[in-house]
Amino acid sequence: MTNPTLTRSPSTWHNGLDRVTHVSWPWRITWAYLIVMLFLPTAAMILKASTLAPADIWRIATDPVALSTYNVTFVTALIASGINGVAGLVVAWVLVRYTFPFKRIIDAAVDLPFALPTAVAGLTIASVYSSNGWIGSLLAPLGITVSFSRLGVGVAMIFISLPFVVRTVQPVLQDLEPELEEAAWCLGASRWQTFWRVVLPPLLPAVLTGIALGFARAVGEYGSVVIVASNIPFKDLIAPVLVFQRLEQYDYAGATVIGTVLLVASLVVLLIINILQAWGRRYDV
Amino acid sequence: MTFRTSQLTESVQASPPNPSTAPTTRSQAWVKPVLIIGVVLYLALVLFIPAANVFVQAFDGGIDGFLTTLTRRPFLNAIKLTLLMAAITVPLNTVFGLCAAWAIARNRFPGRTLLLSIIDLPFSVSPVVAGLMIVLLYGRNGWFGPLLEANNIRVIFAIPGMVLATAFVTLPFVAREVIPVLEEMGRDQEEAAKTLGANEWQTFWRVTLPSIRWGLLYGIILTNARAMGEFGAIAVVSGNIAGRTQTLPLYVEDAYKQYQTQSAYSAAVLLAGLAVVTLILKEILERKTRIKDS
């Protein structure tokens, strides 16, 4: 009796060799491009950070100015993406369930923050919300200053992260049959019960994914915030602007450490997004 | 059981369902207009008013102000450089995106999801961090710094670095748009073509490409919009030298900082026009693919 693994092993070995020597061109281009464009730069930064002594890394990363920028960046981004979590759900609901004039234009315009260069967004938000701008002049008598303050950072982040929740929720909402809600109604559920128990659960993974995507984008945002904010430490300086300032002062160690903090944060958010999407797929069955 | 049935009949009596618009009973009629008005107000505050402001400010002093800016040399250089960025990075990322999409959609291998996440990475990394990475790699103190300096090649504060930065931030678009289209298409047609004697290139040009063309075009449009509008990554690597390494978005910020509001808005309105064209093309493409679906 021959051992099946023994007879099979030469061919598997051959297949393996085959795979190494006859890698198709798309594979080679994909990996070569990824190595040059993505892996080398990432490795350069991580290795640069690892050449610093751990004590130095800790000192730079927890410097009071750095800590204040984390506060402004992460807390403001969380609030902005949270606001868009609620607003995006309502926008998606209105766009999917209702018909009204100019709906198509409004639907298309939701993607504007993806298409509009961030420098333009910053420029126009700064002037619209400044004390003599269209909206800012209405808020000024109430003692609210938006441009050149943390509130302005928040508005820019809201602008940047607006489309994410709308675009993740819309397809799920489209697949959600209104019959389900009607059934809940017929069974005597109130409007709130229908919303909380029937509508929201299948939408929740999409909403949270959208919030996480918007958060990741808002945390990394530079162009619009640098123009809207006054970029003063402890007031409205965000971490990406701090990285930029450190580089301008040729402080490569400082820039690298804070850049690495931002990179790790975005990797964590990416992981959370993947988990959320896997969670969302359980409704696909 | 009886209790439940009675409760049910009670609620049905309380709000008799209208057969045509079942959940929209009279007590709920206010919800729809309130939500629509709320949404329009919110979008107006965050999106529409700032967007309209760009066009109003640009042409506030008539078209003359815009035309005067248009003739200035740094402005023309910025336009040229912006077009150059797109002209180099869009083809690069299109070829890469097609290859990566094919590799991911047509093969099953361990670590496939990981590779997808890696390709997505430039979307979640801050553009400033992307620029920093390129400075640390090609800058004077970077890995390749001494080698480049010995051969008298400038990457940082020059066009090559700006191209690398732009290519980094626009890397995922084409792959992301093409992968789902390729997966949905399946491989039956390609296998049929191969059985009928077509070689790899013929299969790609005559069978695969026509099926994925709208998705591909969509990816290219998004890549182009981002390549022309990128600010953060380019700001880090370019040094922002007026007339030499200044693209339109950098010109906008520079002019704004120097209180040349008219110049800033003249450049901004060009970029906003690009955004509007992008959105219109996107809408057309989406409608095309939707018609094909149904």
Second form
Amino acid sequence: MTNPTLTRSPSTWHNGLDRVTHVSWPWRITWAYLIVMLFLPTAAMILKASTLAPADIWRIATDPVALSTYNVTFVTALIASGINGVAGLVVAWVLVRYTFPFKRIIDAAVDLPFALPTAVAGLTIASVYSSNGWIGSLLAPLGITVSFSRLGVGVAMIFISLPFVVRTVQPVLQDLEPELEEAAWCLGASRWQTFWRVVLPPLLPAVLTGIALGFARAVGEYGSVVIVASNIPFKDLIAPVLVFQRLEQYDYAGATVIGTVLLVASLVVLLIINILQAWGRRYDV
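Now that the form predicted together with its partner chain has been shown, please provide the structure of the form predicted on its own.
No partner chains or extra molecules come along with it, only the chain itself.
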């Protein structure tokens, strides 16, 4: 029997070769850039951690100090992103639905955590929330300490992750047709019923996506937290700071293992974001 692959005409082979050799330059640049800037560094860190024995990896990853940093990092980031989920939705609602003086300035100020260096943000938060700061002096008589505590870590995470929710929800809210709300009102629905049953369902995927993005950003935050926290183990030490401390001690294996744990957590968050985005397409027209 004749092999089908040997009976192809020269033009068929020529067309296949053209598809391989005539790949567009944007396609080549995209893959080259992603490989050099994203895939190779990620693979290098994973391979570095894999050089250790599984027992050593488990010992480093489950060290009591490391476990305490996971608790501070992930739990605090989850609480901060949840708070921003509510606050960011309210801020986006006000910016879209209300007209007031200096609206554009306030709208632009939402992006301030993106432009402000994280070290400056940490210094500002530590100053404002210190015992003699503008806000900290009001909380001190109540026995509430923000700066150099886990609460300060949460405040810093809230500050740097707020724009993600606002900027994710804002365009969806702008595209929402007011006629849907007016129709619900004409049918006898109250404002709260209209919000929960008409407005919130199409906004919810965007809110959850913003929360996931803010959570991922808060987990990887270093510059502001290292200033506003006391960085004491079992108190307010976060995982990124622990990685830096291990590097200062020339414990490259420990830093790599903890960094890999953070990498896996980030990949899980990215997977959740993709699922939420796919869910949000149900409301696309």
